[in-house]
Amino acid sequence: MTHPILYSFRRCPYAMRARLALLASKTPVTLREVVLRDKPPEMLEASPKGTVPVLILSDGKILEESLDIMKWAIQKFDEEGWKSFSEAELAQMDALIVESDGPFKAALDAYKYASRDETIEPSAERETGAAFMRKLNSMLKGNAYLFGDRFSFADAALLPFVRQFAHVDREWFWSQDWPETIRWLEAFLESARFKAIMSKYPQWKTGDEGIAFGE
């Protein structure tokens, strides 16, 4: 294969981080959009799991992991520099991001798809999720992005979902105390990163070509 092909789908947040990565690394590869009811043979025989993204590489090895296409990605060109902070820095991205994708992801599924479980409180997973941004909003004060005045790799990370979040109900979201966080959200929403990897596609089918993408 000429590019790492790539199995995506556009509103899942996983598969947005990956593709800000990949668009931020200028590493081109060839976009393969999936529907999530009509996952191709292709994709699933390569990642049995069946989720996106699934980053297929030129030397066959799979990376089925958000993060791991991330850190692949800017390990390859870090142009933004969204690795160079410091060892500290790095680390306090990396709890952040864990608390992102653990209990704060928990508790957005379980604010956002309330109405599939009856025993969940969707106002106390609400919360959790508002304690959330209202951690961020104060890393935020002072500070265009979560570590400074640079867009990170944790910005990149906790972006999507922080949007995600935002979109179960848009009014409440907008009026809460957290104006940073707003602010945060909102630049990253009107920004050509955001535009360049929320393009629309057909769905892929065997035989296509896919699309180019990440150059």
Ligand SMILES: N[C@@H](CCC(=O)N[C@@H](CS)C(=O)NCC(=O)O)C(=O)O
Second form
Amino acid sequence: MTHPILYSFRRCPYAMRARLALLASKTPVTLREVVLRDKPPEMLEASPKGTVPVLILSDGKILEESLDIMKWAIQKFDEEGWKSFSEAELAQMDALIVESDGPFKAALDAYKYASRDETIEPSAERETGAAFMRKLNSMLKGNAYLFGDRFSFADAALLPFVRQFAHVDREWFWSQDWPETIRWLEAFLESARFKAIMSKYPQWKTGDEGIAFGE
Ligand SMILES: N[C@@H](CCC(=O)N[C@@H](CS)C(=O)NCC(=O)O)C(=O)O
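Could you output the structure for the form predicted together with this ligand, given that the previous block was the form predicted on its own?
Next comes the full complex, and the chain you just saw is listed first.
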């Protein structure tokens, strides 16, 4: 049986969350590592919008949004119970992901790339991100993860972006008053799952076999 093909980029937070879900659901895929300035024509043919991750299923169906890839994988096999929560909690998770992918991600990009655009006020953008970090900090009080003692869909969806926010200015991030957020991020960075999704692969080229991922 041929495995689905995943176009991925190691450091892309959207691709990272997709790889986390594929790994957790024990879904083997053939990974093709993409260089964003040199996207393979095969990927653009399947998904002309040109963003990673893209997952091509064995029946030819194409998933070109990271959350769709996560949902597809976890619906198939949710061994860790990423979605084993009450309806109310699942609704809260969805709302948190919308907030993270929307206003938080916009502030993160503006803060990260402020030096390229004089009209951006980096401290205001950073403060928007900081408010979100404080919100996560209060959710994490007394909890290992965002929704209790189990790693959930929301943890996987958010952590790659929180990592990016932390890495813009590590000294500043690690000196802020959000110890629970720091502890949660550090546990992720030290986890086996993080190491497993962050292996380095050479750029995929037409004709290459690709990398077996998620076995
Ligand atoms: N909404 C998309 C966003 C994916 C996305 O923006 N990925 C970035 C990399 S992190 C990308 O591929 N950008 C295209 C480019 O830089 O050319 C998703 O959730 O999958």
